[in-house]
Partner chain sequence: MVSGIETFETEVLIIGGGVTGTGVMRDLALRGIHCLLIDRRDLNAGASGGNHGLLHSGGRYAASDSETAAECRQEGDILRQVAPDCIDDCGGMFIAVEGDDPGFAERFPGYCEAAGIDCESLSPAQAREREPALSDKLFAAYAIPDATVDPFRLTLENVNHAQQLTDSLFLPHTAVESFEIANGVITGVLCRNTKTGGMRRILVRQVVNAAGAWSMDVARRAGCSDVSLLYSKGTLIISNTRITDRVINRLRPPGDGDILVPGGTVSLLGTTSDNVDDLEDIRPTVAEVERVLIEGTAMLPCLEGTRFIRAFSGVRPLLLPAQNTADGRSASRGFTLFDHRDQGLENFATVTGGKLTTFRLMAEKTGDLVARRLGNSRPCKTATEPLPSGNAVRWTEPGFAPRFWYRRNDPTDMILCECEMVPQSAIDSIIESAPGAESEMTLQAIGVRSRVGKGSCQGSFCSIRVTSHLYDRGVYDSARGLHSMRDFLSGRFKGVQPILWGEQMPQIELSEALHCSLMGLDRLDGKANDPEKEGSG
Amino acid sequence: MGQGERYYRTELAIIGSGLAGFAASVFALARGIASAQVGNTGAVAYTTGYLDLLGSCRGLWLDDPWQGLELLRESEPRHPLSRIGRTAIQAAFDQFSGALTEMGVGYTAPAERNHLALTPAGTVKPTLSVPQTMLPGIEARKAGVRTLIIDILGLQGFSAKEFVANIRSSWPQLSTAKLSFPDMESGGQVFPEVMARALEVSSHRERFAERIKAALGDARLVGMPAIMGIHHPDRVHAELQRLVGVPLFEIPTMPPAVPGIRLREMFEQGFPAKGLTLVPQQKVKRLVLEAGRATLYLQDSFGEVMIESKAAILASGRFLSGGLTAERGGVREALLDIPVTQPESRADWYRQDYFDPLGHPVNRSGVEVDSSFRPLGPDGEPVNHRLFAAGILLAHHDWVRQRCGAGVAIASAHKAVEAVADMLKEQ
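Any chance of seeing just this one chain in the form predicted on its own?
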């Protein structure tokens, strides 16, 4: 700190509060790099909580994402994941999932195979690492265990009947029940986040567990919307299981969903205690890159905030997070106007068929980077040797269709932080 409370000096500034930004903070803290992170709420609250590495390649679902990466390198050598070795990707996932578990939200360790994770609609999707609260449901579907799926009176965004109707062909031993949540029995709309916070109180857990037990019948397992607490969900999960007497598991609801809110609040509360300077809910207005520093300018309700750093990682996301903007003349990078790889004209953004298996070209728009993940300018050279980029801002991937959003975010953040560490060491 210097020049008063509105001025911060650090080694690394991370711009963005999505998964890539938080992953970069995890990796920077692990390396002992003094860091500051800035960003709006980001898209974390809109995630299911699943960490996809690579779920689809060449239009095929992948059981083995690591083998899929080899196929990806052959067919899409410019894809961000194709430019990072398997060992580095595996290390990044191991470190990130381990950090989540250590900070209070348990995750499965990345393995050799993708899980077929459950979605709110009763379909499945391939993903590499999942919250521990959701793992029993994945295993139960595979084994065909007789299971009760419950939903909550007044809850929108999840229907037990819809879930069962869509998944019954692969999991026939299912039944449903609709329960009222304690103190929310009026039939009016109820919200997952409110119920999740209520279940952190023991009296609410006890009352809700009694209602689950009354509907249990001969089911050996119970699946429910993801509402098992915001903080320390594994503890809430274990206590509910003890009270009900059978294993329980969570199913994501439509976003914004509790699993994403858990991650956001865990990061925002846990990072400052680990030494990170966190400036949440703020957008960087200006970034000035000079010979010896990168300076971020922000504006909050108290006035201007400045952060001076030796390096910066741009992890501002794409359209939803505001890292890219779609304008009449094309797609622009919002902060520095870095060149964006994109279709030649707006007429080429979308294919004729909305469900075209090839996807839409605009969804591969993004920033080009060099081997150290430095963004490239119009001349093909790095914009600045102090500036790095990570996450879905990068070009040449369709993260929704390829089921690789977390993979790109985590692996590229790891690579960018590694490059920052090398730069700082040289200096």
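The form predicted on its own done, now the form predicted in complex with its partner chain:
Partners and other molecules have been left off, which leaves just the chain.
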């Protein structure tokens, strides 16, 4: 293949490779819709790995997210999650977490209640579905099991002592140890990603397991930063547990962290094999909507890439991912300049207190959609009947404070793909 010959034709083009984009691909593939997906590194690369549905409503932590959704429907009817039925949300989560598990990163099936998941700071957060590698710690805290927390020489931003000092009040039986990682004993900086990849090799696992065993003491469980493999965490987890002889669990760490890299790479490496056309780590430069088609134009250093499709889902995220841009005069949607619902002026974007429990008004800005999740133009009508939108790009939610990032992404992707399927059927 020479320069400038990269052209794809497909039914559905998905713009964005965050959780919303990937969820859309999962749902589209399941429905047999031929799809192509593009997108660069975005928010999902930094995630904890937890899939939140709804963790907080009206400032209260939610034990039962489903009941929370009812509250939300009353108090925030325009919230994306309020516009999608419970069964659809449930189906979407089931299908998505199932797909992750099938692709090698095991997740718990969504249940009736939120988990109280662990954070590296020793705080906890309500979330619906968690990686299997993280589950034992969540359960051990509930049961108060005597547990050893380890941190690793050279790994920054994760301190076992910090975790323990902050979680002690609800989990007293904790001890700590600092271990060095095999072949990375110099005391210099080590990255979780590098250790995770190393643990995919059996000899490293064996040596690391020996070190854990030596530090075990009377602990019946071991928690460690999330480093149990990138591509086969479940396998690495099982192997390590077997070698150490007690259950192990992971705690997410600050970026650059394994859980986000894991998800990103899993999708990137796994999807093409499932028949998805993936143009990885590229952004759409131009999207042209015409009578019979939507055409995406991309440009990498080698030349132009074109994707022609019958429908497109815009799942381009917010500021971090480049779906929205913030100018001094206002927030804009980056690709088509679709109108963005937003506060009156820049002075109203943020509250004075960074940690204000109400969150910040600008977080609720975003794109408006109709009942089929088609983004609305200036006239309040859909921009184009081939264009749909999903993910945190949508208006009227504050995923950070409401702990609903994955929830909004997955549920809205489900809704959008359903609408795409209807549209394609009509034709």
